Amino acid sequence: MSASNPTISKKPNWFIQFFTSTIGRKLLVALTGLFLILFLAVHLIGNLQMILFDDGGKAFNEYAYFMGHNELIQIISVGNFFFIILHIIVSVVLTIYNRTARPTKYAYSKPSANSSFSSRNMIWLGSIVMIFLVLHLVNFWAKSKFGTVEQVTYDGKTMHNLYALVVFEFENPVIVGIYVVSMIGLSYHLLHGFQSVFQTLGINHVKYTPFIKTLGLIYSILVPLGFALIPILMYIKSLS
């Protein structure tokens, strides 16, 4: 008598299988975008040190010097880039889902008319905004960790001299020139996915939905203006 082998049936994961749907796509995009929207009010807040304080840079060179040795913020910064990466991979696996699932076009339509110029193209504008960051990465994150950095000391204290490093590539008008139509698309970029993560997390209601729209348009506004006002200051300050 031989006994016979049951068949072992396996369950498919759910938390892999609602991540890897539409659905779940979609709360990976909004659950990323939030944390880098907030990311990016923290960021601004730091480098306005920059053109606020007349100091020569030491504001913000202890603000940059805390932020590299501090274990807390550090491991905050390996989830930002784990989070832009998985933002822009998800992102661009929704697009193309969207595209293939939708072949053929309308034989009637107006885009202009039943969306806006930002959610139609937050691809490109996204598009923007990644090789940005490249670059910025390349100018300045790279060229800290890597690179030979001028040191300047502090009360006892020495530190890299990134206001000096800063300085000195906001003295080249091409690389102002990228930063500030590199900031422009972030708005056009912010001014949709801003109201997109609330909706998306289920945050839209009669009531407060307005409100939301309101802080989406001012942010969009002011956050990307804030940070194009840094390139622009500091490129004027450097011709005299």
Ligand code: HEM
The other form holds:
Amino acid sequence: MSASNPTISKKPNWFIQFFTSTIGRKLLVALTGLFLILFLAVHLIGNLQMILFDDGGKAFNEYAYFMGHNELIQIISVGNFFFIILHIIVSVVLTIYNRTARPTKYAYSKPSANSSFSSRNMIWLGSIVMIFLVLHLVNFWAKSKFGTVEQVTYDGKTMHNLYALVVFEFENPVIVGIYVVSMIGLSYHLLHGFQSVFQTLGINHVKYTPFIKTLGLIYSILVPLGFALIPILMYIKSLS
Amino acid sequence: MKLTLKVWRQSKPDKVENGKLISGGGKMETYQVSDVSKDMSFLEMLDVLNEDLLRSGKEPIVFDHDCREGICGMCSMYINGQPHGPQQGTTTCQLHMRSFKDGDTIYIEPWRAKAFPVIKDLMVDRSAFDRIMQAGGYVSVNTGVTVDANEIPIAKSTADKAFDAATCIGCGACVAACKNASAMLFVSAKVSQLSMLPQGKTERKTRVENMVAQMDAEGFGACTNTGACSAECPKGISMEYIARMNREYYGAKLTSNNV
Ligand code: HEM
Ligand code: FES
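Output the structure of the form predicted in complex with this ligand; the preceding block shows the form predicted on its own.
And the full complex, kicking off with our chain again.
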């Protein structure tokens, strides 16, 4: 038996107490996750212009120019980077902490009897997304910010021809494959993550939870599918 | 029927030092039992095995049990990879051998969690739950004349919800099932049961703050909403109570006077 009964000796300030508690830390994961969910939806709508319009990328390039030059969007974009990093740090720290809560493993365990695959593998599904993010940022974001991208002029306005860059990247079947696999990972991450956010926020109610779960299912399938379709369709187009 | 049992045997207790669990060491031992009737409860089957062990001069398997009718929450056993075995909504003492087939191999292990050190074999120390209750799981009542039971009106729906939470027997299956060894289902049931009723509302903010702080101090993990706890809970306590506790906790941290 344990001789030393855990007691709460010195209490830090309430604010620190909150954000170091298990519930407070999980709230950070949920809030940043929710922000990323909103970000993904906006990002997808913007990107779909590449396959919806057959205009040589005019609509997409103008949209990208607007996003890159609007001040409010720039502030949100810095926030976005910060939230992704916060999401990763807090969730990794929390996952490690949670592992220490069970130092001796079971000899035989049957977790599939009581929980979903996604819910048990969030750290690995998130890691797939993280590797993808690094690759994705190197491929597009870093090139458009720091590299040389060819210019294009619409109605007397000169801007980066990001569409051409995307067309070029997606001629490579390896990159297309990596994108598709990553989106499967993202889909599973969201299958648990979407509805989990609301539970963490304290929203679990007979009136709303069924709707949230259905919406989460639709979102987790459609959004990654939309993202995966872009490289697939552009690759097919590049073949002809 | 005949069964092969693989049972965790541990003679020295686990120790907790500086927040780390030092295992007492142990291993899975294999036993054969025959003449098991389908109508026996799981604990009766173990009683039979223990009598065999005693007769052959071996140490019987230590396991916790008390009421044997599903209300005390003592019979903590991780059976074939699930707390309280394969049947949902029952404790180990209510699990019958008809849930198994002749010739089956059954794995029996203690709850595994840093906050539940093994005392011996299948028996674990669940006093962490008691300390969480001491931290706030009560209602302070000044003594005086007996008050009429129906003096304070309570809506039937509220009473029902509070009662659902109160069916928690504190067995620890939620912790055992959770991949994070989180005690959130237990703590949320206790927090909700008290804070939903008028008598418990006075202390609700301090209660949830203290109980969560004690839960964290005991070394239980954080909830990641896998739902394993609720699926394995012998009383079917809903995840709704965890959401409710989250709300209680956010509200208390924002508005209580405890700085
Ligand atoms: C665009 C990318 C991402 C989105 C939209 C996203 C979304 C989410 C959401 C909604 C949650 C649920 C929060 C909750 O349960 O309250 C979550 C949890 C989590 N995420 Fe992400 N995430 C992303 C990237 C990542 C990355 C890169 C990692 C890095 C390893 C990661 C690791 C985790 C972990 C470990 C959890 C907690 C798991 C759990 O509660 O079971 N995520 N994520
Ligand atoms: S022995 Fe009391 S609940 Fe099983």
